[in-house]
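Only one chain comes next, encoded as structure tokens, the form predicted on its own.
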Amino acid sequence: MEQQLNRGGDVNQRIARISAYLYPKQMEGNSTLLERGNCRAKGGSPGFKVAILGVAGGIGQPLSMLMKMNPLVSVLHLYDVANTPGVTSDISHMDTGAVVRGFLGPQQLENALTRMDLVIIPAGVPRKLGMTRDDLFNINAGIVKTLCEGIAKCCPKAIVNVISNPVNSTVPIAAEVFKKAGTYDPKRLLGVTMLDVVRANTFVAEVLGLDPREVDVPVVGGHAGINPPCSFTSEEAAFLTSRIQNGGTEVVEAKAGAGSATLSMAYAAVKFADACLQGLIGDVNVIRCTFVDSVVTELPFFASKVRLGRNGIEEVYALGPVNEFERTGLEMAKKELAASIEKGVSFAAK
């Protein structure tokens, strides 16, 4: 009888476990379950707490399960402001090591992002037909500052990949916040222009004729309709220039209305997420372009090459040499950057 009893608590503690990450709300008030601080799957892997702030939409989705896959990620918490319980439930079916938790409203966010080692944020408005990055402003604006209050309050010392768009605006709101909470490291706030990379590394692949994982184009200057090209033939700049920069209205318009780039966004994202968790355990020379706090031009900001390691950003690199046409573009880049910029400056002053 004492046996039964016992293995009676054993499988209501296993049902506490489980309850605790689909659920967390339902622990509250309940001391019979466990304390949510200390729960802990069985045979959960080891590695890093990952937090994605937006995970219902379009982008959310995809990269939540990304991360599920993979395996430096041993927590995953999942937070929006609707519909968490159906992304968790469906995610945390998956059979890897990664435990899942859902986080539901503005009443959870802090629950979502203590002691975290990396915040992923896609949360905003996708952008639609005929819509352009400052449409999507006055919307994203308010959503990344709300969701930056909160991470220097639960998780100062987490590295933040912005995703939100416009990105060349959203950062500079995302470090304001953080200087005014007095929590701010250049090291551990970095926009994610990684899509640049990969549709760069994409089309450049099709016109040589490679393996696009053979190839590397770094892409600087921010993530808009304005960047340096690589360096090709006058005719095949022009061309590849053009279909980098209109990638995002490329697959707009293909969606006819129905939405933009949220897949490949999210596989972008979970390589640059990926990266940052890889520098976090000391691999050495992990170097990705993203748009970050920055003296390689004389912008506050800008997206080039960098370093990453345990500490965030470890080394930026300096441009190098460009050629004539090359130069035009990044003066170009600069201007359009410089307002995007200042427009995040103000609004988080606000």
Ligand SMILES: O=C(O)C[C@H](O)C(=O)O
Second form
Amino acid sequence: MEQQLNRGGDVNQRIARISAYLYPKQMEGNSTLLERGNCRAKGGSPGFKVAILGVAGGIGQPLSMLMKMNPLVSVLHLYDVANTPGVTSDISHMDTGAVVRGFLGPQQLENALTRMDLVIIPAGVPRKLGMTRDDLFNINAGIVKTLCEGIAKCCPKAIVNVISNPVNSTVPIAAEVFKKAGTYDPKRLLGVTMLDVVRANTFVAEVLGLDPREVDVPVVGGHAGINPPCSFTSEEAAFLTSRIQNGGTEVVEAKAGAGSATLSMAYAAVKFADACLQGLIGDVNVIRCTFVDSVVTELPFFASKVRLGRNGIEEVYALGPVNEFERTGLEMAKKELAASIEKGVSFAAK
Ligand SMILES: NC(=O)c1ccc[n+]([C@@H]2O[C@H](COP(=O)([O-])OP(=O)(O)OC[C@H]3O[C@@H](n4cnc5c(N)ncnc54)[C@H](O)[C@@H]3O)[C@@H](O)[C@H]2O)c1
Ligand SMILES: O=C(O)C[C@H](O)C(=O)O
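Mind sharing the form predicted together with the named molecule? What's above is the form predicted on its own.
First the chain shown before, then all remaining chains and molecules of the complex.
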């Protein structure tokens, strides 16, 4: 993990790029500013300020731990409505650069969010056996709405990564909240679908007998295209599509009432958050799949490949050629997606 998070150049080069991002004017011709600049929290390292909302949960705890290990993070704000002090105390003992602060309950939400560069939201209830993600809507819609109202007020320029389910509705809710507040920037709101990619890489590698690190499967709008080029039998394609689409249910059933994916989700979330931070410091060719405001299809939101950069999303890529099997899956996915998006938009309009 350490090796992965440090990829894209030597740590000193990355620190210089962070400083250039945070203090573009001052950095001109002044490389010593890094030592004196206030981008460094007292006793900590230079980097970005990141808030995680929902830190005491199954995802929130390992996600907080992994973000504390990320060398691009200088300040880590941990927020939850319960049990924040324990998680904060525990994580704060890790001897990595980021300075950790805990925030408990709605009265501390604004302090948790003020001046953040990136906000990650895993707050909300997970599904249990027999539930769909949409069954979580009634509770999680309100949670995401409130948290996004706080973001609009306290850090309207932050990049926002939404993990809380149903993502297909919670991202449109967030967009509506930001529109109402006059702060909406579609380049900065990203639904986290990275777990689909992580699963797809793993399952495809299993079938092909490859190392998952050599596989990169873009998962778009709920279905997969394959890279590197390879071919599957129709049975293999059907098996893989179903396994990737039902990966969440596979974990919910294995956990037998104890919730849904948490550890793989935390891993996927930190991979995605790290990509957002890499984009912010100006790394090139940071391309990931995510559920975003989109014109790729007729739907207002869609998961597809995007290029991340200094402003968040720099480019949303078109789908490219799809075969008949993928076209059928895409049409089915779009119907469900349209309903989920509309549900989120109407909720936020109330
Ligand atoms: N996007 C994805 O691919 C993906 C994958 C897995 C899980 N999820 C979703 O992530 C969410 C969290 O899952 P989990 O397993 O960590 O659940 P969890 O119940 O273990 O943790 C949720 C945390 O959210 C906190 N919380 C509740 N209301 C809050 C509020 N108003 N403000 C701040 N925090 C609040 C809770 O106190 C708890 O600590 C669920 O909605 C789940 O469906 C998404
Ligand atoms: O399946 C769930 O409810 C959680 C998450 O969306 C997942 O895909 O694991």
